[in-house]
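As a starting point, one isolated chain is supplied in structure tokens, in the form predicted alone.
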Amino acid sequence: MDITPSSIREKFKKLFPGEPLSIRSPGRINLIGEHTDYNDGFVMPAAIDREIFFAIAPAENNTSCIHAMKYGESFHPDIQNPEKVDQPLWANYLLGVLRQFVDGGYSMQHFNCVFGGNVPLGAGLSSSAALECGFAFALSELNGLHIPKQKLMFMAQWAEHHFAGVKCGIMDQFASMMGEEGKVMLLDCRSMEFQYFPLALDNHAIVLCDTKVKHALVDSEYNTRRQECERGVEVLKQHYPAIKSLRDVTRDMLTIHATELTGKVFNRCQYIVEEIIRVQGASKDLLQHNLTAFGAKMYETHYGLSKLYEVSCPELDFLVEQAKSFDAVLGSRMMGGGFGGCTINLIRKDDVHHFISALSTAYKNAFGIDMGVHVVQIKDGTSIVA
């Protein structure tokens, strides 16, 4: 069943009285700049046309209710003292947001809410950020608080850290909240300064190839990579006290002190330092409308993620290697936290159908899995549905 703002509203009216406010909150892609956000680096995300929709209205009694359309489950949160729960797990993303409103001293009325959407789970499109951001925006609008989006996205990130247990950077929530149709963003994750510029794809398309796998390592290894980066900073800070994060580290610093960066720490730091440089170069490529140079950097990023940062997997590596055999593909890489999810591919529009058909067949033969495909458009960030 296709989940749309209309279907969410219809479900709301079957369950609850009142005329709901409708909110949409998108997933995101990241063109380049993976795992750099929590290292104070640069990222280049965009909001897309895969979204989570909310219908929300004041409750007539002193009880709040949230209904998850995907699971057919309802949950009654304690809006005075929201705490983590063992079940249902989806509720924790929303309870973390509620916790931020309570701790921030915001006055909230009881509410009824239905949500659902079409952001694929486990595909690296940040369905969790879309859920958190959309709910935070909905609570703000419902209660007439009009909290700035820049503050809401940090409240959503806090929920991810403390109630979902993933120490993500700010990129996912930023892109979901702040996206603009037809534009990508270059975000400085240290200063939070950003700029929009049009993505002139011309005769190219953005195609996501979904491995349909999510290896169990993803959450624990994400946190481990963050710790390894922090360890690299600790070592280098002994020689360069001004260093605050890997954003401040150069290739020469890494080379000079390579023997002190033991285990996998050197490789992790090398990837991040090089990726930060790559993103800055990629932004210049886009400003110069040089998609060929941009695509080459996407391939470089995947190599680093696979061999140095080690967050890829056989399925992702296979799809990128297959993409290299197509002249129509300018660039391909894994996207997201890793260990599954999607590759993002920049492809000539005329060759999209052939590319999808050939890769689907090859992937099925190699892994016995039907590859998912998402041809995505760049859309606005979290907003009210007119």
Given for the second form:
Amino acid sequence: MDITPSSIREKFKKLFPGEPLSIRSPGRINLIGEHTDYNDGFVMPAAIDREIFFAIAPAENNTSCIHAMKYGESFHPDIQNPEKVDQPLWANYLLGVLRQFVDGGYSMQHFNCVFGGNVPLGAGLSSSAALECGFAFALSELNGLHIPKQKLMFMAQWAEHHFAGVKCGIMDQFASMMGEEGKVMLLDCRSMEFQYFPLALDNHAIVLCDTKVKHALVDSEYNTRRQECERGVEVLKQHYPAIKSLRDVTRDMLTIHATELTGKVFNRCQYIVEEIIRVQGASKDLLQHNLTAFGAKMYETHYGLSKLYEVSCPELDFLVEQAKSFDAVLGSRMMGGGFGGCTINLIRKDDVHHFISALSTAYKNAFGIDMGVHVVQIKDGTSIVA
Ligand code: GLA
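Shown: the form predicted alone; wanted: the form predicted in complex with alpha-D-galactopyranose (GLA):
Zooming out: every chain and molecule, the one shown earlier first.
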């Protein structure tokens, strides 16, 4: 069944009294700038037409209830003292957001809420950020708090860090909240300054190829990468005390102190330092409509993520390698945290069909898995549904 704001509303009407407020919150793509957010670098995400919808209204009794449409499951959160739970796992994303409201001293009334959507889980399209951001926005609006989105996104990120256990950067929550239809955003994750620019793809399209795999250890590997970057900063700081993050590090610094950056730390730092430079070049490419140069950088990013940062997997590498053999593909790379999920491909429109069918067949032959495909549109960030 297709989940839409209306189907969520209908479900709400079946379960609870009152006229609910409808909220939508999107997943995201990221054109370039991967794992740079928590290193104070740049990212280039956009919100997409894969969304989570909420229907929420004040509750008349003194309890709150959240119903997850996908699981047909309800949960009664303690809104005075929200704590992490063992089950259901989906509740933790919402409980973490509630915790932020309680800790922030915001007064909240009891509520009933139904949510569900069409952001594929585990595909690297940030279903968790969509969930956290949508719920934070819903609570803020329901209670007449009108907390600015730029604050809500950090509350959502806190939930991910402390209740979901992933020390993510700010990209996903930023993109989900701040997206604008038809526009990508260039975000400086250090200053949090950003600019929108129209994504003029001419006769090209963005196609996401979904490996349909999500390898175990994603979350722990993510947190390990973050620590490895911090280790690099610690070592280099001894020589250059002004360094605060890998954003301040140059290739030369890495080369000079290579032997001190032991284990995998050198490679991790090299990837990040290069990627931060690459995103700045890529944003110029886009502005100058040089999609060929932009696409070449996508391939370079993938190489770095796969060989230096080591967050790819055989399925993702395979899809990128295959994509390279198509003249119509300007660039292809894994997208998001890694270890599964999607590749993002920049491809000439008239070849999309052929590309998808050839890649699906090759993928099926190699891994026995039916590749997923998402052709996405760029949409507004978290908002009330009229
Ligand atoms: C995940 C995290 C983001 C970002 C990406 C990698 O999506 O949530 O903060 O680090 O991985 O770019």
